[in-house]
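First, one chain by itself: the form predicted alone, in structure tokens.
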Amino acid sequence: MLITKLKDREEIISFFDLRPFVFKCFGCKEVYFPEEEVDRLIEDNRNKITGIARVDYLCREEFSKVYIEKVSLEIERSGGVVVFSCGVGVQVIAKLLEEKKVLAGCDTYYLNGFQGLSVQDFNCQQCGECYLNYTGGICPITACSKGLLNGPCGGAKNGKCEVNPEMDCGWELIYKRLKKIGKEEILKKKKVLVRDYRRIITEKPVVKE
């Protein structure tokens, strides 16, 4: 089980200064997904969004391609894509719009209960705090057998993890995916990213310093 919050709404509204597509996923139905709170804030910055899509699942990968396709226009007008969803669906997107600035609007907390199964290329362990908007819609837990948050641990090979040889450098990956939206300097200029498990471990709110 898991759950979707909005992240910090200063952080998103910052998002529609882009002049963005947006992405709605209201696919699990066992998934909370604030989608009232989303259509609030949408509406809010209507004349600054280029579009909206309100989809079911975009997890499946060749589903939201054919979507991509029919609102490719729109997509192509703006100045990035904002994805609500959990952080499988806004890796899916991520990849299928590699030279776009895919931004995750939402963080995905872990709930006790059965996960399911899943038979997609992305996973999302649910962090509570999501960093794909500093890695260019690519994980840098999932995509690093380390999970490493602050670059590569040098031991990679010819683009292939030092742990799994059949694995690539998920930092290699997300070093060409930042480089190719002209954002590789975001790894210079981002704090140090620190993972709070206490979002993970616990399901009390966590109080910010």
Contents of the next structure:
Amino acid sequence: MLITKLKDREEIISFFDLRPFVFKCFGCKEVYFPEEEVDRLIEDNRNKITGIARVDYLCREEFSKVYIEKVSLEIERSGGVVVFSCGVGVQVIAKLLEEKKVLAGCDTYYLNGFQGLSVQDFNCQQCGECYLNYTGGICPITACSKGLLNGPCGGAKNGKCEVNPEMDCGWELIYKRLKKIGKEEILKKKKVLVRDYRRIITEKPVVKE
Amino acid sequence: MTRLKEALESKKFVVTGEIGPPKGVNVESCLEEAEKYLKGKVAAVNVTDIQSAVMRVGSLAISKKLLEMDIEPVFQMTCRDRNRLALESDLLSAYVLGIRNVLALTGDYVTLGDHPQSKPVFDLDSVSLLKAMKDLESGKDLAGNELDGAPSFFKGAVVTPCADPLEPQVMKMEKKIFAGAEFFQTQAVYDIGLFEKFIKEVSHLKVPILAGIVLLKSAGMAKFMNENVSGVFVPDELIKEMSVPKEDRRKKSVEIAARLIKQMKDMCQGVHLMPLGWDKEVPNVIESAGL
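What would the structure be for the form predicted in complex with the partner chain, rather than the form predicted alone?
Let's see the whole complex now, leading with the same chain.
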């Protein structure tokens, strides 16, 4: 969980229109997680969700798989899945629920000296402005070698990255995932994304022991 | 208004050329070639920006040199080496030096070039660089601060028309237009069928497109591009055609380029010639294509 903050209230409230299923992770909560705020949000919107799973270490794919099986009916009935966790947790759920719209409820902030608890296929750079809601749950900062926010660079060959041919082109994965969930129009949005590096420099929360 | 913009607005079929600055300070031969083979024959000349991430003389300096020679440059800018402060500052500098055409690119990754140890920047990308230009034109920088005097540019971008899948390319092209792109130059085209398909896909976008023509130098080069260069597809027939004795290759290459131009002439607004060192052949290509 590292350090997370809830995304803008307005954005999160709009998620409930989907009639979603909610995952709330409380692994590594010893660090910092707006748990009470999330609980309040869920309580306020109780009748708008198909169910909730409170789990720890959502980032562990094999555990999450089991959780998902337990709540598969509620997930099936939902119009999407909202995940309150760090960026890794969201990406794991998005991978396991390829055909669902998976949304991040939090931004993950940079935390000195804390890099998660286990080796992961997915990476979260703790950029403090989670982009997973634009990109189908695949992180453009870590899955794209150039960390591009506005689409593929055009350097991929046969789906592989120009920097490392062993690596898939992150943007082709994003495009395919969005297409699968019928949300490729997100990429057509008239919006130019520019990173705000203050989030990892001057705006990162200070954790007091 | 730049000559390039004027030419495109006049609905003439427009030709642009390209030069790559040298690695080292001996710029004379590169400028001489531009004078001899490009001046008066093309509407504008692109100057590549640390092409292939191989360190060399900058695009800004050579663009200015071209201006002094009365050749209109297209100042290429990549996002690989500079953060937004440096990019915006260089844009202002370019304007002050009289440079008006700017082409925004993301740029090859540093590990592909000759300084693989260096730090990759990519603070902005091709889309946000276009936005930065548009913001500067409006009198404000990307952070919203007021400028004392706003520049004005003719803003270009690139697209890969033969990419597979094509849809993400089209989406990004739309994004570039939204961000401010006013013209497009494309990655090399060798397959007319694929190009025609692309042109149909983007027929709703009202921006001039200059199709990229890279002179084939040998059958081996064609095969290499097929295997390694993104979005470039040289059909087998062209590879066969290029399989001629070394002394006949230039002639064959010019013939193929001219034929491609003739085939594409009614589909787009011009061509962008990338001779990759064979600058001498540019006038021959233009003549053989009947332009």
